[in-house]
Amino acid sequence: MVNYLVKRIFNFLIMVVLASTLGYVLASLAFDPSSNYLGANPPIPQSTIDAKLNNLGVNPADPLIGRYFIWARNVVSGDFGLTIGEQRVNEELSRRIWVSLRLLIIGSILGSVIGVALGVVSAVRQYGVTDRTASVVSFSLLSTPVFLLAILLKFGAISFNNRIGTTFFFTIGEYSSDFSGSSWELLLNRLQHLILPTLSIALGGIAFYSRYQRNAMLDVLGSDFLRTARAKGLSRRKSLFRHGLRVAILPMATFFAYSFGLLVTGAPFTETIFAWNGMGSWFIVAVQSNDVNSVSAVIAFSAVLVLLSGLLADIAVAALDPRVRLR
């Protein structure tokens, strides 16, 4: 087990360098920096462009290989550089992190957890009201786009707090900006803007989980080694979770790691709608806005995160799955 999960986080370690050296390298060729002073009233003395772009090691004149290598030794030294508007890099990723994860660890977790068990139940109780109402909700919901679904989920909240008479659903920000009070009040405040965006993320992994889960529960229901409890004496109830969902459920593992990785920058359109200045919003007004250091950091950071859920989904998969570790 210790010389799988070695050379696991040794494999993992050259695709994180391998990630960000190409999120570097893309970055720096498709960027032009110099085109946000261009156009300015009055004109900027090209010296006075160049020094920016130095200052910020970023300028297209410099060759890219010496440019790189500079970048990879300050990032290795834990220096991200300067943004675009000369801000450290650093500060504005180590903010927007916690943003985005307080909104996307409670999103992913609710989403798996009830899609999982949706799907199990689905599978047991195949083509019963269950199942058949779970398909056509879980269908409509994952052929939803997910900004389409945050829009609706905010208008719905926005009608429903006219017709209480009052606000209990909040649609923009994480907190109220005039809000007053106990931390008690103020920890209110916060969940009751939490739970929209929450709800928009959740909702797309319900479907996708419990779709999913359905058809891998339905594949071991038929499997003779479930058979083979059941004439042992097992119930069908002990059977089916001591040894059908451990099963069943080992796909899921890699898939929840992935998605909630990929989720950090793929929950845009979600931060953007409901105003949350996570790591999703921050990279498109990166990529609008030229900067080649935000978006590198970006790109590691998410490089890191999906090949650390990457490692503990093989953890995961080693834990349930005993062949695993034996090989």
The other form holds:
Amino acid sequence: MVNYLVKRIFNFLIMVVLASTLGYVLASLAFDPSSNYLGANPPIPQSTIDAKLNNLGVNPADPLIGRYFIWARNVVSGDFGLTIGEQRVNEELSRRIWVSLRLLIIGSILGSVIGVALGVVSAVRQYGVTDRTASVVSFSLLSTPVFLLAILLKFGAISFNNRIGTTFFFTIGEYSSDFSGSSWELLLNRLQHLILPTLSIALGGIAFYSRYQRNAMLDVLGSDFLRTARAKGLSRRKSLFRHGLRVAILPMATFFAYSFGLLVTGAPFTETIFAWNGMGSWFIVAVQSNDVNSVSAVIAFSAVLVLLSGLLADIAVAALDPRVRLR
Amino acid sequence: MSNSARVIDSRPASNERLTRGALIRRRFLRNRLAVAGLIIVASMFVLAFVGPLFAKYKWNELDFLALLQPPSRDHWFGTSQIGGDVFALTTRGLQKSLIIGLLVAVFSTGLAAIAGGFAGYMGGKVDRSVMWLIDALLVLPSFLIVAVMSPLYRGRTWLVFVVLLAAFGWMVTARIVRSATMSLRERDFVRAAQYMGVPAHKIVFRHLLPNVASILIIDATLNVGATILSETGLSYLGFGVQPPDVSLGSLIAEGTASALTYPWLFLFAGSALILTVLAVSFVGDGLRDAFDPGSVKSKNE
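Structure of the form predicted in complex with the partner chain, given the form predicted on its own:
Okay, now the whole complex, with that chain kicking things off.
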């Protein structure tokens, strides 16, 4: 087990380095940071532009490999450099990272727990009302892109607010900036802001997990060991949970890693549509303004997230499944 | 007497008639959802490519006398803020999204077949390096990579966008193809070909890939839906199909600003998008059930 862990963590580190390198190199090749200074009136002299680009470390005149190593050395010592607006990337990162993490963590936990529960119920009561409704709804959700889902949720919430005559769902920002009240009321206010973005992330997850969990559970339901468990006198409920679910939930751990990538893809849309200042909306602004350092920081962040979820999934599988542990 | 003779006659005849293709077609046609999906996809194509021929206005034509008008006889889906005909725009966007979806699905599945086929057949170093590449590319969501590379095709043809989407969308299918080829590698017909001195690339293309054709067809179909989802997402943010051209994604992006008061700006593009992707996934699932009725849907690998 220890060997296995060490190997996995080593692999994790290599992949993080690789992915962030890929991100930096692609961004450096595709972006033209000097376009931010062109077309100004009066025109900025070339020497000033060069000085600014040199200061950011993104001057295309310098060889890419040299820029990369300077960037990499700084990142290893914990400094992601400057944004195109000459702010510290680290500062921006620390301000935004929790906004996104809160969204992604709550969204993925809600999505996986509700999805798995729904999948189990659908499988146990196959072709029942719950199963049929869940199938139709999850198929439609899986065919709806995140941005469309978020927009529809937003519209639904606005018309709901109009109908009840007061703002129940907030559709812009993380909290009301002019809000004053006790800490409880502040928490409530934050929750009212949180609900829609989290839902737009979680609904896709629920649809995704419930489909896979249903199929995995159906596989297990027809298996011999479950019949044996019932034959030796276990109640239906006990056999389902102790023997059935434990096996059927294993593949979900692998899907968890995969679906986290989907969530990371969804965050830019959700954050933009609900005007959250997270990593995702930063990424979009950074791509639009040819900001190499910021984009590389976001890419490194998502690489760490995706790989970490993969690592956790592997450890979870090893912990749950004796067949993996023994290897 | 004559009756029983006919029964005896008809048995071998009906056996002969039921080729594998016919069997699959029959299984597919029995699946009501899949047939409905196929009909919807077909009608989307008709709407996208034949519809504009009957409309009064072209997608890049502006009617300055009708700004923000609701659906009417002249403008079937209404008009936009600057007088663009929403029907023409929606069909144009649907065309782009469908073509991009199809092209990317074909390219990426082809790439996946080659990479997965060779990795699975050759094993050893080839396999390890392909798998390593797949793992490395899967770390970063392809959305992020393509968005970062979007300045490269700004102001150029949308075909560059297609190539990028395909280049970063083949990995999952390649894994599936690889494990399927690995299970075929030791079969007798492959051995026989090897002993006759058939070179590796011929074995992969002539003997292995045709045997995983069902996987390729199913995945190509499902990839159409996945591609439409990512293409519209990128276009929504302005990283995909570039203006003045439109895709369903950029139409939805333009429509959302005032969609609550003028729902036709957004409604048609949005429902066309959801319907198309839903229908494609029904067709894909129907194909999977038809090719391999014993399989459980979750068994992707």
